[in-house]
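Here's a solo chain for you in structure tokens, the form predicted on its own.
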Amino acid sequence: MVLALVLWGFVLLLPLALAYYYIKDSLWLFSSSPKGQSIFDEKLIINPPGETDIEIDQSKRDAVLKNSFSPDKVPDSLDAIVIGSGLGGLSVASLLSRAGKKVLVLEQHDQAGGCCHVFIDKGFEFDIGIHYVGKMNPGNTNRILSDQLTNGKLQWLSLDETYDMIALGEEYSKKYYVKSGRKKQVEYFIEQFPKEEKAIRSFYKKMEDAAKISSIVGLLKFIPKFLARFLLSSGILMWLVPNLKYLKMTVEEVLNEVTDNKDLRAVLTYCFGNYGTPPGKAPFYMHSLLLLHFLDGSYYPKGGSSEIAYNIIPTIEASGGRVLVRVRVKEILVKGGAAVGVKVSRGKQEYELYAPIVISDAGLTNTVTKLLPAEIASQTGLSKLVKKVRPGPGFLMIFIGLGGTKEELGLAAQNTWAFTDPDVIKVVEKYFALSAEEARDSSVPLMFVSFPSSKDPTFNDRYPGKSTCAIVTVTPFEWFEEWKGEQVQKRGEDYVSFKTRLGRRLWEQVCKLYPHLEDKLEYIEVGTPLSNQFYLESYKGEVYGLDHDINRFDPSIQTDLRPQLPVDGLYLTGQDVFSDGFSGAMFAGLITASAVLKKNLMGDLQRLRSKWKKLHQANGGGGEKKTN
């Protein structure tokens, strides 16, 4: 008897056992930091900085922003190197060291911040991808985050409460706007669109639907993953969680569900440049999340997108790291099947850089197809799965300066999505089946308008009586690849010819609907996916990393998609391991830092949001700030 029981009980105990065994590196997913050991400084919400002043000096800006590479500079005793000063890199190092850990950055262009760096030409200063990011009132978990990697420095200024205008026709004479605040936009759409409000409703209903297995698809990246494939392949995530079935719908077929009033569709539709895939390929999951990113308001930071790198530096510099440019990374040293470090170059040296912990932020395919070597990426998988997904769409960004201040030139602070037909898919697919020559002569579809300095109070002071205006559109990469092995700056007359009539068809489109502004032309420049390949060493000339598309985010790649590459002691992060843009390659860092450090950092990082709150309520006010 004693002996059946003791066989029954080896039965039932040893699928625990093995469980155990197989998922105990994953057990700290489940629970936060005991209290005291958070990497967090609650200190930044009991007694947060305040408002402080932009440093102007560009000299002092520059040491921070432009410390070129030289191997005196190299810290000893390295904890890590992060490959790319891109936000996913800077935030990944930056809560490293606020875990004490010495972290060293490295960028191969001559300045830190990858898209959130800034460039000045003839007195004219131009961010180069930041133009607006939602979420940053005060209280919210991004604006908490972006707080402690910046040690609450980095300042937000809300854009206008109709923070978008939606401009449609050949000659834009259709205008829609976008409102902050859920109830002011659906009450306003439905205004608009009075036979269509069951649609509206019905599209926000499924919108938020599809935004709630977020934690889901994170979760699928820290979990063993014969774990998360067991749960893919027998069905049974999908029929816990039916919702996931957004991660397999387009934006176009849930439209298709809702109503076919063209006008209604590009206005529902409208923001898709944000992640660049068009809305017949990207999934529902992706655009709702955007939709709800901006859903409470939009902000911009006060100085330029330059005041984000330059104050996420100073918090690494804190435990002893460094954040050096100019050098390039040439391969990521593998040994005994563990990741040791990186080989890098300057001009014409070589040299050989160690740590137990390799971050890569450079994406997925440089990663695996330029760093990497060969035989581990086969051996690891990590080349079959560069196969299954594919670089996002290039862009083409064209930079004006305006004579005259915002206030002299009439200008807001809010964007333009301006399309030429309503019927937005078709029109953008037909734009991109051109051919370089048929493109040359013809109207661009989809454009996007900002005017940074108008968002930016600090510019009038430090760019006396100018403006600036970004037009950005999405461009495929083949238009530009007979040019890409030539020489930057050096890639002939053909080449200058054809970006040039692009950026002056552009400029002639926005003069449609600013024709105040023709006059005001001080300068202007074009640049292409080739730019983007150089300064930002993109793969194809993309600023939003992988392709936003529907295969992209499907549960098996998204499972792979991970901050812990195959390989011991290498990591991943960016916006190829979540979503593009700033707070996508902001919790990028955030989910591979707590890779690195096996803690749960998202659950810190709300435990902070609920003690903030609680002092907010304590004080008279009323929790975090929304619109309505």
Ligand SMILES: Cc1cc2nc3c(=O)[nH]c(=O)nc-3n(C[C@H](O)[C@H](O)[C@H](O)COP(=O)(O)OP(=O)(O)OC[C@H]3O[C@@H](n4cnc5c(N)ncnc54)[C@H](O)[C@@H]3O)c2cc1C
Given for the second form:
Amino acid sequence: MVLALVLWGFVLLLPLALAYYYIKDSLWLFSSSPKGQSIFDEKLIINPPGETDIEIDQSKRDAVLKNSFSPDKVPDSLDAIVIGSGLGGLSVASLLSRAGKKVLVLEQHDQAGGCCHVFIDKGFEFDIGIHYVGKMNPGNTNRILSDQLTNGKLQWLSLDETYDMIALGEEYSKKYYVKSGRKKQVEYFIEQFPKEEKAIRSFYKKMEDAAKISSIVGLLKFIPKFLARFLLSSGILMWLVPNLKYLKMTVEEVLNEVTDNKDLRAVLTYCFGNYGTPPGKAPFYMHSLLLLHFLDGSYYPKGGSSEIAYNIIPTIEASGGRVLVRVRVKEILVKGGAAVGVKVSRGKQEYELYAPIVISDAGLTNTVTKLLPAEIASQTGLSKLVKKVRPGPGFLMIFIGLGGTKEELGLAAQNTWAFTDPDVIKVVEKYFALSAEEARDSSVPLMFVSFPSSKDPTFNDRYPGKSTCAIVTVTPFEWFEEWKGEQVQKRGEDYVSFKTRLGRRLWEQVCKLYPHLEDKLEYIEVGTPLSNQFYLESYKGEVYGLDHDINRFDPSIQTDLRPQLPVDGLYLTGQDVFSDGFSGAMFAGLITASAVLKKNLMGDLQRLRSKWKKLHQANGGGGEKKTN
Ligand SMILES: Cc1cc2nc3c(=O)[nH]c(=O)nc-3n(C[C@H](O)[C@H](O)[C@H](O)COP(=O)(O)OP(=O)(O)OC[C@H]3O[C@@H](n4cnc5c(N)ncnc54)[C@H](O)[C@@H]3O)c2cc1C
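Next up, the form predicted in complex with the ligand. The previous block was the form predicted on its own.
Full complex below, order starting with the chain above.
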């Protein structure tokens, strides 16, 4: 009898003990930090710093953003090294610094910020990669995190209530407007497409259903891989959360279920350029997150996007860390199966820098194929993972300088998405099938147009009498491949002529939308996929990291795209973890810091948000400010 009891006890306890053994390292996931032990600063909630002037002395800004590497600037006894100073890298470094860690961030470009850097040329300042960000309304979790990263110093300004315009047709004669607030947005679209009310409501409902799975997708990146794989391969997770199907359905497939109205299809897919993958290949989940991200309005950083890095860097330095630029990481040093540091080059000199934690913000493909020793990449299965995904499409950016202020030129704090044909899926596919030669004479089917200077009230003080325009479009890397071995600025006349041709054509297309700007052009520069390789160290001219296609969002690949890589002490952060975008990169920083610190920072952040809500209710305010 006793023996039977012992045996039964053993049989019952063994699986529990085994389960505990395998998940004990993940238990921190299920609780937030005990009171008083959160890394977050409640004071920023209780007494947020008010609106302040931005620093306009460029030499003071450069001292922070352009601190060049030299070995004597490397702090002693580093806790972590971050490769790349994009928002993902800066966010994780800032959060680790809040936990008292000494972090060194290394950047190959001549300034910090990655896609959030700006450049100044001939009296104009141009943003690279932040045109609008959603969810920056006070009290939103995204805003609370942004405030924590910058000690509340990064200030967000609202764009116009109608933050996007959609223009369709060869002459862009049909126009639709995207308004802040779910109710206003949906009602406006129903007004435009009265026969499609059911389709519109159904599409929004599906988007909301799809977005609900984001916490499950996040969880897959933390729970032990064997458990994630079991839940996926057994079908249990799919059964429990049927909406996971939206990871596997393309935007086009969902559209096919709701409407065949061409204009409405364009309106419901218009902003796929924000993640770069055409609707025939992108998962509905990603598209839903994006559209809903902007639903309550859009924001722009006061002072332009360099304010982001400018205000995060001091929080890293506060714990003895540093952000150093003009230094390329050449290799991640691995000893005894663990990452122990990096080898860097500065000019012809090479140095080895050591830290027990190495975090890469350089993208999965770069990290695995260029930085990790090949045998480690192969032994750990990372080489295989890289083969299952691919870099996103190349991007072309046209930087336009205009004579005249925002008021003189009548520019709105609004973006335009312009398509030469409402069948955006077909027309983009056709464009990508063209050869470079054919592209010279073809109009560009998709373009994003923004006037960054019109979103920033400080621009006119800093650059009096001037305005800027940014045009962005997708473009095949192959069109530029023949010049990939050439040195930057020395790629020769053919290259300049080709890129200028594309840039001028896009400007002509912009002038169809804004004819009064035609004679205001004072500056034009074209950035190609090769420029992205040089300035952003992108793998193949992409700017959003891995392609946001159905393949990348397959739940099993989502499980592998996790902060903790299969090498002890080595972590991934940035836009390859969740998705591109300010929020994608910032939250990647948060979950990478969570994985390093073994603290549920998301839980702590939610607690901070509850505190914000309580405070505001006590002060007679409502909850988080949203637009109707
Ligand atoms: C044209 C454009 C428009 C965009 N518009 C918006 C927008 O309106 N709203 C929005 O939310 N998002 C937008 N984005 C996307 C957003 O900016 C990015 O998704 C996000 O900033 C990416 O951050 P990251 O840290 O992942 O990577 P990155 O910003 O790419 O940073 C990676 C950094 O690592 C460095 N690096 C790589 N390898 C090495 C190495 N070996 N050694 C040293 N350094 C290295 C690179 O130089 C780079 O600075 C836009 C991006 C672009 C380019």
